[in-house]
Structure formats: structure tokens, C-alpha cells
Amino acid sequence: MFIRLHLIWSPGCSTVLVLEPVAAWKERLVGDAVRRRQESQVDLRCSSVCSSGKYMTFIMDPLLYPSVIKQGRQLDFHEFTDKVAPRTFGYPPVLGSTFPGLWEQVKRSFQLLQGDHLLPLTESMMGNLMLVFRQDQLDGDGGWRRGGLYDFCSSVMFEATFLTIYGKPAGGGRHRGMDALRKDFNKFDDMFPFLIAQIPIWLLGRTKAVRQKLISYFLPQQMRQWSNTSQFIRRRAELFEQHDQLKDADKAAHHFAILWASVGNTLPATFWATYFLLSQPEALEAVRQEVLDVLRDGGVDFNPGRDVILSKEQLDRLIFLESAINESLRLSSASMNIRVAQEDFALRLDNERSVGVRKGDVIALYPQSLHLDPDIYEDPQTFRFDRFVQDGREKTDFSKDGQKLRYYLMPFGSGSSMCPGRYFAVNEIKQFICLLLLYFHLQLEDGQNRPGPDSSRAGLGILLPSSDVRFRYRQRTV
């Protein structure tokens, strides 16, 4: 069936996006004119055009997020994920009659990824990012090495990730074929945008084939002989353990599933941080002191030639390098924050405005939007390091029009849909940096333009480059 995509400018507040049949689209021609006629009195800077088909509204005026947002009952991210994420990873839905109480308690088990249970994580993610540098790169050899700067940060956060989250294999040491587990799933994550499109899986080629040999890497006999496994994934295992109507084959995917929100937004943000500043010299000596500078307070002098260990504590002071991070979150994410109306009523947006929404209708904010607003961010394009700090400390105060946000940052969402991960993605993106800086000299290759983002994956998070970037890098021996 052919989808027509059309877009409506409500003034002042709202775009109504329209996904329709093509033969709806017809139809909806000679409707219009009577529609228009019977809509003149409502407010237009709020209407929204009906039409046969599904529709969502996006709410562009980022003063009015918060209206949206403490919407938690009538507007639902959930019943969105749990019809997209099933066909897209290939497992049965969990939300319902057929696994009573499994929804809850996999929601539950993500407050594992934050507060007290982030010391394990952090402690294992730093000596996994050792384990892999100290193997494939610091060798000895102090003479430059090239590479695509893309290729190489994604191959080491995927595999320190898939360490510290998954574990190890019986012997200990590195899982084997890591390279080609990573190759597999960038073909699947090629194909991503398309599967939460809900294109059926058999017309994209072999991605079916694709995502069956990921989901196999998974199974519970096989997982069952890995070694110093997250408490997360045990967690959910034993979840998983406890429902006979769960297949083996259903298991694995939930666990694929969890590979791909550990990496699949991961590993962009990882290669925007670190390209930004490498394309700011000064800006990356001023993080690099800031580490060297906070691994002094804590006693220690660094040396290239012993393994580093950076706290969660020590982590949370680098308010530089979170400045930097977050700045190329900004740059960088194009999520879409969707909610889906549970019921009739009326979305009071401010204390003159509301919209009527219907029950089934999608509600969507788009915060590139924001992030981009020259209102909020002077010269909203340029990557400027320090940009979330003032005074020393992080910086929290940004408007619009006078009015101070309450949301002005938001690549990982919102409300009840943030992502649960977030502080352990970005204090694993910060111990990358970290280690990179300490251990090597880096510099871009001269004559390559700046990458533009990939616009494929709008709205469904962190963009990735259009094109990797060359640079060069050798070990440090002072």
C-alpha cells in the first residue's frame, strides 16, 4: 500500500503530519473544501486537518513541552513500542494477556542500568576498554597509525560494550568473531530505519537472514557460559526463564534487541564527541588537562605505560568533557519523542490554548528542533565545547522569548520514554574519550570536509555521518 506523507503548518504551535492511502488521499480532496468550511471557527494557530488514515501532531514550540509531557496517562509511549519493537527484533509482544506481569518486570529491570548499580558497570566498562586497547593498539609501537575515525570508534565501544553488558567468554579474555558480529549487525542497522517503518521484514532483502544469525548469537545454552555477565541481563534471563511460552529463539531476540539500544545509538554519539573536538585542537587539550588535572587530585600521575582507572565520582567532575558530549548530543540527535492519545480529550497546551485530540491519535515532539533554534543556542551549527557551563559548573539556565526551558537538552527523550540507559551511555562515552586522549596523539587528515549527518535515520536518534572520517593516531610515551 503507498503512503502519502503531508505536511500541515498549524501557526504558531503545531504540524500535523498526515499518513494516508493514496486512494484516502484522493478521497480527502473533495472532503477538504466541506471540512474547511466546517472548521472556520476553531483556532487556526492550533486546528488540525482530519483525514482517513493515521495522523500526528508535532508539537514545534518547545515552551509547550512540558504540557505534553506530565501527559502520562492519557498520552502512552508504550503501546507504540510494543507493536513496533516485537516485528522490528523479531520476538513475540509482552504487553498483555499472554505474559502476565513480564512487561512490568522487564521495565523494572532497567533501574539496573542507574544510581548504585552504574559502580559495577562503570568498573567493568573501564578495564574492558583497557582489555581492548592494550591488545589491538597500545603494542609498543610509537609510529602513526591511519584509520577511518568512525570505523575505529565503533569497533571498540561495540565490543568493550558487549563485554561489560553480556560478559565473557568460559575461558575468559574476547568473545571470537566480534568483527563479523559487528559487520552483521550494521547490515541489520542499515536496514533499521525501514523495520520501525514497519516495512515487512521479507521485502528488505536477507535482513530477515541477517537478523536470525544475530538472534542466534544469544540463545540461553549458549549465554548460559559467559562469564562476569551484567547483573541487567541475569535479570532478565531469569524473567525470561520464568514464562514456558518464551522460545528459546524469543529469549534471544529480547536479548538482541537490548544489543542494539546498548550500541545502536552508542557508537554515532561516540565518533560525533570525539570528532568535534579533534576538530578543535584547543578544545581537546583543554578536556585531556581537565582528566590529567582530576586524576591528580585523586593522587595519581599519569603514566602511558600503566592501565588508567577513572571512578564514577571522577567521571562526574569532568564537566568539560559532559559539556562536549552533550554538545555533540545537540548537534547530532534527531530523535522523536511519540505518544500515543489513550482516550478523547483536550491537550491544554497553555493557559490560552488547547487542541483536541482523539483517542489513537500520535502526538510528537521533535527536539532537533529545539536544539537548533538560534533563539535558544547562538550560532546553533558551530560545536563550541564549554557551551553547558557557567562558572565552573554545568549550565542549566537556556529560554526562549524571555521564558526559561524547562527541557532544552533532549537526546535521549522524555517523561516515562527517556532512554533508562542514558547515564551509563554517557559515562561509557566519557571513559572512551578519556582513554583516547590519555594514551594518544590524534589529528584529522588535511584535505576532507566536515562529515554531514546521515538524514536516513531522522527521528529515531543520533544521526550517522554521511561519510567516516580519516585521522591518524599513535601511542603516547610521555
Contents of the next structure:
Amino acid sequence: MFIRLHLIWSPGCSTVLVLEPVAAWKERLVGDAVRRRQESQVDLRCSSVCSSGKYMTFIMDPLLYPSVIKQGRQLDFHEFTDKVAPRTFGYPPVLGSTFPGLWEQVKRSFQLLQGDHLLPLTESMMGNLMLVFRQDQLDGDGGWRRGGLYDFCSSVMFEATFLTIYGKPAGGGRHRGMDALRKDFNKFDDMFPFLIAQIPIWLLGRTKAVRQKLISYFLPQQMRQWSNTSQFIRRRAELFEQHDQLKDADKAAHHFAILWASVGNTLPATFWATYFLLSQPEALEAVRQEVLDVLRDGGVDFNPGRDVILSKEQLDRLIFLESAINESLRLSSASMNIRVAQEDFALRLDNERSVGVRKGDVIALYPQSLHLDPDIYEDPQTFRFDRFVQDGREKTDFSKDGQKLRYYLMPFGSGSSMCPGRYFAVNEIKQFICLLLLYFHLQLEDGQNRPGPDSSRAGLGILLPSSDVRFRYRQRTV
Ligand code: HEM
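Now show me the form predicted together with ligand HEM; what you just gave was the form predicted on its own.
So here's everything in the complex, that chain up top.
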């Protein structure tokens, strides 16, 4: 892929010629831009790239983010996703006249992940986590068990999330073949950056066959037999039924895309939050005590011999746990927010500056540079579990150059395309960590460094660890 990179800052500018794959240039672009700014102290506000005749402007200064995010009408996200997502997941594009009204209806279905709809989802997730923990992890002899932390977190969260969103098999209980499904999912996920970069799937080995297998799991005749399916998925299935042009395989591919959305980021996010807490025993103890206190306030004296339930309201009160999750999202998130200009216009950045944007140009925010900015977050590479707590409440006051930031933590994107599953995601990570801390003694095995992030997914969400981390765990008796 041939890309001309044109960085603009004031004063001066530079042009670089690069020949490298998309993920690498994204990383290099942002990394270089941040480094050069730190080295030379120039005021780098935004930078533009020209690729295949299309201009991409990166907004580097987080104080300028509100100017972009508020331009929802002129800078749209969905034109981009409607080109990339169908090719990645294998369904026909839904915007346009082929499926009249479908896109708007799909968008409305996202509300079923939020507000009051979170209550049944939270309740169901709690039951499913408890089911998986009881059957797989809490039936042993009480001795130490060993494993890979990523593998542990992802196998429990994958299955419990699947059961919560898609429901249980006919007859209840657990679906057969979850491990095999997760392995296929991981194979697909490994190729995800290439698919997003629009590399033809036939160049990616067996990826097409693996995707076909994953899609076939969600064929309507199979899904109709499942029970306790979330209202979100039931509504989407109903919508797809109304469009005769959608074949069964297309409907299944849409459901598969939601599987990726619901676990693709949640699994690594769960790993990082758990890992960072385990790496700081005092943080782990403070969070565990907070969970026990909230249970005690609700009249529950926790006993590891019995199942526990934490309500949505109780989860909301866990501000240290929420802070620890936010802190791990800050450290592990590398998503890029992309907007496509719907018309020619002048994008006003502040009182002094505006950038001319032409129809079809792309504007990108890369919040990782803000998440790791030492002017905003002191000692930004260090995990501080209570960074987002102040005076017993959530801390929302972060600033740069003496100005309060409206956007200081953006793992879930921004504006109209902001992740609709964000509340569910944070809730389920909280639930998982609560159960883990309540039911187990946990330790990282000695002699291991903090794993680096695998940057092949830079720009696409939560980064996976470059390698798994060994840990041991033992069931608590009191
Ligand atoms: C979109 C992050 C979990 C459903 C997105 C976007 C991001 C994101 C960055 C794109 C937003 C943009 O570019 O402005 C995350 C992270 C998660 C998570 C970090 C976990 C830690 C979930 C879960 C669900 C979900 C659990 C569903 C149950 C979706 C959907 C979209 C989306 C449907 C597409 C929205 C649209 O097209 O407008 N997510 N997500 N996500 N997410 Fe999440």
C-alpha cells in the first residue's frame, strides 16, 4: 500500500514517503507525531495524510476534540462502517435503498443495551457468570490451580457474555462447543486488522472458511431454539425477518458481527483490569473490601459457599472498582474515531484556526495520545487504581494547558457513534472481577514482567497483551 504522509504543524511542515501496511503506518503516524511534539515542543494541533487521493486529518490536540465531535451532521461515522463492516463480517451493506429503513431500525435497537434494559441484562449476566464459575472453577478440592490469565478471563467472559446476549440452548444450561467457537473466534480476530484494512479475505489463508463456520452458528433455524435471548438480539432478528432480500446467511452474519462487537474489546479489557489489580495487591485488597462493604450495606454477609448477587445499583456504588477499570481502559485502549465529511466545509478548530475539509475527506481522533499524555495524566504509564476517584466520588476534572478537558477518557469512541454497549461492558467487567475477588485467592506467578501491548490492533480498540501471564488461584473457604 502506497501512502503519502503529510504532517502539518505550526510553524513548519514535513512530508514523508512510506510504504507499509495500514496498522503499521497508523501506529507510526501517531507515535511519530506524539514523539516529535514532545521532542521539539512545537504546537502540533493536527496532521493530515493523503492516501489513494483521500485526505485524512488527525486531530492531535484533545482541546480541539469537541469541535470535531459536535459536527455530527457534516462528519459522519456510518458511511465508513457501512463500507468496512460488511466486507469484514460478510453481509451486504445496509445503508442506501436496498434495505429501506433498516439502518435506522438497527440503530434504534442499540437502545436495548442501555437505560432500564440494562437491569435484565445485568441480572442475566450475573447468573451466567455464576453458572460458569460454579461448574468450571468452584467444584475443586480447594488446592491451587494454575493457568494463563488471558485464557482464564476470556473463556469465562466469552461464554457468560454469549449466554447473556444470545441466550441458552434448548433445554437450558450451557451451549456445547463453546471452546471450539472461541478458538475459531480468536482465529478470525487475529485477521481482523487485515480485514478492516480491506485486504481481500481470499488472501488471508483459511479466514473465509473460519468466518463461514462462525456465521453458521447464528443461522435463524438454530437461533430460534435458544431461550432467554436478550431483547436486543430478539429485536434485531425480528428486523431482519422483515427484509426478504436478506438471506439466512446474511442475517446470521449480522448476528456474528454483534458477537465481535460484544466480546472483541471486552475480553482484553477484562484481562487488563484483572491483571493490573493482581499486580498491585494493595489495590486488589482495597477493591475487595469495597465489594464486601457494599454487600454488607445491603445486609449480605458474604459466604463463598453460596451464590452471590450484586444488583445494578450495588455495582454503581463500586467507585474504586470503576476507577480501576477506567484506568486499565486508559492504558490499553487504542481505538481511532473516524469521521467522513459529508460535504465541503471549514472545520473550525478554535477561534484562530480552521481547516478546509472536502467531501469524502476523513477526520480522525486518536485518543491514545490523550490517554498517555503526561500533561493530563501524571506518570501516564503507571496503573493507579484510584486515579478516577476524588473526595469519595468519580473524578471528572482533568485538564491540559490550564483548560478543563471535556473529553479525557475515550475507550468507547465519541458522539453519535459512541459504543452503545459501554454501560453493559463496564458492568460485566465489574461483575466478573467482583466474583473473582470474592471467591478466590489470586496471585501472579513470580518472575514475569508486565506484558507489552500487541500493537497489531492499534487504531481498532483495546489492545491484546503480547503474551499471556501465568497466575494461580485457590477457592476461598471464608
Ligand atoms: C462500537 C468500544 C463493548 C456494541 C464501538 C466503538 C468503540 C467501542 C470504540 C466505535 C465507536 C466510534 O468509533 O465512535 C468498545 C469497548 C468495549 C465495548 C472498549 C468493551 C470494553 C461492547 C459491548 C457491546 C458493544 C459489550 C454489545 C453488547 C457495540 C456496537 C457498536 C460499537 C453495536 C457499533 C455502534 C454503531 O455502529 O453506531 N465499541 N465496545 N460494544 N460497540 Fe462497543
